[in-house]
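Form predicted on its own, single chain, as structure tokens, below.
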Amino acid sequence: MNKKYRTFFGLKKEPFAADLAPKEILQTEALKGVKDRFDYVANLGGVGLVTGEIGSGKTTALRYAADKLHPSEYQTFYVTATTGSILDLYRQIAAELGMYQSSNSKAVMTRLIRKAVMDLVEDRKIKAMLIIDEASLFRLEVFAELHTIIQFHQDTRGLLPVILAGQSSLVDKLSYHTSAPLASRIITRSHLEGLSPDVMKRYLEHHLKICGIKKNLFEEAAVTAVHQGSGGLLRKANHLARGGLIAAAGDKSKLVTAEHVRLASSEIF
């Protein structure tokens, strides 16, 4: 099915894919805002917060911002949060740092991680950046202890800046008293909303252009249907847009209509 609709429209590759190269990502004002705050955290140290609903483009924004850091100056470490313990997180971070030592002691793991970061920053002169995606999954006990790995030289130097990304519930978890030591280190916050109707039209055109199509294949009513059906959220918009193209190709229609988008919406949640 994919090959048939791509051939019908002359698409050079799968449209509305999630694995875009950073240079292919549409630069919206929201994306630029995340990047500016990301840079601020990287330069100053501390913790940055990126929130948004499921499918709002948080991970894409993080990839875009991280890609803009100069590779000879920065090294980013990316982990995806789980509902496990703080020790599980420490082991994830240690693995990202290239450490294969492990311990059941939180104190030992904290010391090992700090040493690895200091070796990177002070000996190799490479700045570190830790990105934790899906941080809203963390247990409260993890928020209560996470700040301990970013304390260096009696907490006077921010050698390990951290970006926490997750759903809006992340803010609620950081509001608990036990999370205060970590929350007090947050120096910037970004929240990703759904795209506006105008930006959604530009988004669809941008993705088609990446696939070699120079004109918009979506009627105005179809753009509206994608926007309303997705609430402006990128992941669902991608599914609706691709599904609309498949439905249009099935009808031998050179344009995607609102009805084609409606048919696509019946296939997804």
Ligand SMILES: Nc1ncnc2c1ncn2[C@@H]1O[C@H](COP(=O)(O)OP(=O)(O)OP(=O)(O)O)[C@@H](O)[C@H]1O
Second form
Amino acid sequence: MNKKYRTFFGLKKEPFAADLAPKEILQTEALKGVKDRFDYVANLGGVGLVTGEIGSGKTTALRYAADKLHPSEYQTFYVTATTGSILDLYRQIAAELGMYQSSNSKAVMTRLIRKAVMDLVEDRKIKAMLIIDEASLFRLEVFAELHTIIQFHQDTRGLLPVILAGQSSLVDKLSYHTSAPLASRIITRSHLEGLSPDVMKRYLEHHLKICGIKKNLFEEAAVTAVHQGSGGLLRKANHLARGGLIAAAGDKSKLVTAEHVRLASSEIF
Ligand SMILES: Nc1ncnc2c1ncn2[C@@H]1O[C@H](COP(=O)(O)OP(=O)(O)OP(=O)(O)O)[C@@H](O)[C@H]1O
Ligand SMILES: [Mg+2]
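Next block: the form predicted in complex with the named molecule, after the form predicted on its own:
Next comes the full complex, and the chain you just saw is listed first.
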């Protein structure tokens, strides 16, 4: 598929992109809810949970919330979970923290990570915050041990606030009794759902505005088709909306109709 549709509609860049700058992120109520809870965990310490369906905007919401933290006060460390061992995770965290030392011992790695966090807090007076995305991928044994890096001696529980984000299965994994030490440290939860039809309309307009288009290019029925076809989930809505624009341009139609969106839906999962 070529970029002719961009010229046809006068779009300044690829519409419905994944790589949004923080200021291009639409401030929905759900996003604000994640940010408030994120800030609460940042202030208080402990663990915050962000769940949601695939493509519901979890990673974007975390990026938004992290970006709003004051850089002179906080430093965020972002890792994407894997299905590997806890040692793999410790190595990922260590690399994020800029540590050059590594070890095959879990005890050594936890000590090194805690020390790096303590140094940051005590020497540079900066609070560390760990964000673990895709945490639903972790094996159960990782959940059973993860609390050990959050635990500092004495009255220092606020030293490494953690945000765990992932699909809803994350909640199931945290409900196992072996995950209880970690689950007991959770102080807040947010769950992202599909957008309502009204917000979906605003969402489509917002993405077009990012590309320099002030007027709405989607017929009312096309908005409904995007909403229904995506279940309100944003990544899928992006694909349907972009596909609808391409189909409309192919038709030389200045407005995207429900039929254009339906055509687009036959191309995606
Ligand atoms: N608040 C927002 N404003 C504008 N666009 C958004 C917003 N939230 C999400 N998006 C769009 O939806 C896409 C999917 O969002 P995101 O990757 O954050 O979802 P996710 O829940 O992390 O998905 P996954 O389950 O695959 O990890 C983004 O690439 C972006 O284009
Ligand atoms: Mg994500």
